[in-house]
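Given as structure tokens, the chain that follows is alone and in the form predicted alone.
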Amino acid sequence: MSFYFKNWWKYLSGVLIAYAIVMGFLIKVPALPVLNETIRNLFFHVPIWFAMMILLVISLVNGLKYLSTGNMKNDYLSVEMARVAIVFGLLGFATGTLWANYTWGSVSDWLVKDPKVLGSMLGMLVYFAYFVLRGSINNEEQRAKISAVYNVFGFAMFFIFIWITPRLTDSLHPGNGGNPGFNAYDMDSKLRLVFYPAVIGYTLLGIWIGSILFRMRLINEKFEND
């Protein structure tokens, strides 16, 4: 019984994601110009990106903890959370691409013209470089220290690329470059009843996957040191 109680948040993750998927397709959505039924992607694309950002924050915090404590467990947790965050980022980019094709036209109309899309691509490249950097350093402590410092730089750049720059320039995304946000697009209470559970569900799922990868890394380290 204690095992099930201890892992309640994992079951909650599954319930919330299942709820978001089912209701995301069944709930009545506002008939808005251009968006139409594609607004249902609000329950998938946006929550996945929110979850990615939260996972990157967890990675950053653990990187900073490593710098202050030297505990390798913080480094392991930092890199695994970043790894899951990047996978979520790729899923978010894929769902965003589908959405953009239906609402903004051909790829050439938005891929190189929208600053948030470009910022997302640059931000992903920054974190890909993070993993390349880790793989190029053999000394464990040196790798952990340099990675933690780079993580601070990478997170700051990612935040600037996808949150700050699009708000300073013209952007196709809602809430950026003078475009109205989803609140102005009739983000009513019915949509919020699906949107926020989806954010929580995907975030918990990411943490769950990251914790599994973290435990696997601990086991591998134990076998290598024995």
Contents of the next structure:
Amino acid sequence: MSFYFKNWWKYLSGVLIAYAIVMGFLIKVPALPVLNETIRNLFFHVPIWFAMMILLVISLVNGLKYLSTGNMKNDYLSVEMARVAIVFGLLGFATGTLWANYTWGSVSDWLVKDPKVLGSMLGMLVYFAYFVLRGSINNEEQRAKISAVYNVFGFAMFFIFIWITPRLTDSLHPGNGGNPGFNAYDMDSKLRLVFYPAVIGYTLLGIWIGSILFRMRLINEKFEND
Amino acid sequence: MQLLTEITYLMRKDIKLEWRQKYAFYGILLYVILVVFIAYLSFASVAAQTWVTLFWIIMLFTAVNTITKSFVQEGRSLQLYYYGIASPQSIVLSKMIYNTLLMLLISAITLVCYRYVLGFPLIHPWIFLLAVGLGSIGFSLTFTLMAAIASKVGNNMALMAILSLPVFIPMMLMLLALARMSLTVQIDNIEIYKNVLALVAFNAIDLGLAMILFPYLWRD
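Complement to the form predicted alone: the form predicted together with the partner chain:
Shown next: the complete complex, the earlier chain at its head.
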């Protein structure tokens, strides 16, 4: 029995994601010009990126913890959470481009010109650089320390690229540059009933995958050291 | 006050070192002149927009090349010695100030060479010079921390570029936007203030992060 109690959040994540996918396609959405049915991307693209941000925060916190305590477990958790977060980032990028293809028009008009898209590409490049940096250091403690430093720097840059610079310039992205976010759309807050469960579901899924990767790494390190 | 005296001593040391080993500085100078010459040979004549962009691309790669060297000259034992006598904050600050001065000098030299071979289409040169000044500070603030990281990983030049280019692109875009304003006849003062403010804020964030993070890198 205790197994089921301990793992309740894993079931919850499955249930919530299934609910979000089914309801995301079935729920009645407000009919808006240009957006039309593409507003359903709110239940896929946005929660995935929210989950990515939360995972990156977990990675950052563990990086900081490593810097203050020097416990290798924090370093492992930090890198695995960042890894899952970047996969989520790529998924969010894919769903976002799919949506933009229908609402913003031809790819060449916005792919590298929209500040939000550009910012997210750069943010992911920063994290790819983080992985390259990790790969190029052999000494384990040096790797943990230097990559934690770059992680803190990279997260700050990521945050600025995605949340601050698009607000300073004109962006087509909803919620930026004078465009309404989803707050303006849901007259009866029905969209929220699907959106928030989706955020929780994807976040829990990310933490689940990250924790499995983390435990795999712990076992690997144990075998290598023996 | 202690910080200030430490910084002035460390900076004097850096400048003296550079003065004694002039070949490093002359190397960068030759590099810049060669790149400008190549730009001249490949373009012959350029449109005003391209003139501005090309200048900044040359400056970007020159900055990466110049600032990577920040932590190379000193060996491990010498670094240990500095660790004993100075605080990490003053070490990183002195490097940043020194790199800013170096970048200002190099930008000035590049601009003069550039002006002679590719002309001078600017209508409001002071805006461009403002961008050059802010750019020199930005290059040195962002790249000094990255150079410190790269120096811990065996001074890998490719790694330095990989680490610093993505974090610098937004500032590069702001600098380009500011520099392009020097081409328009009618200047919009509010736009300039906004751009300068954003650049100053970005530099402040870089400075703060470097001050917090450098001590962790330094401690071995």
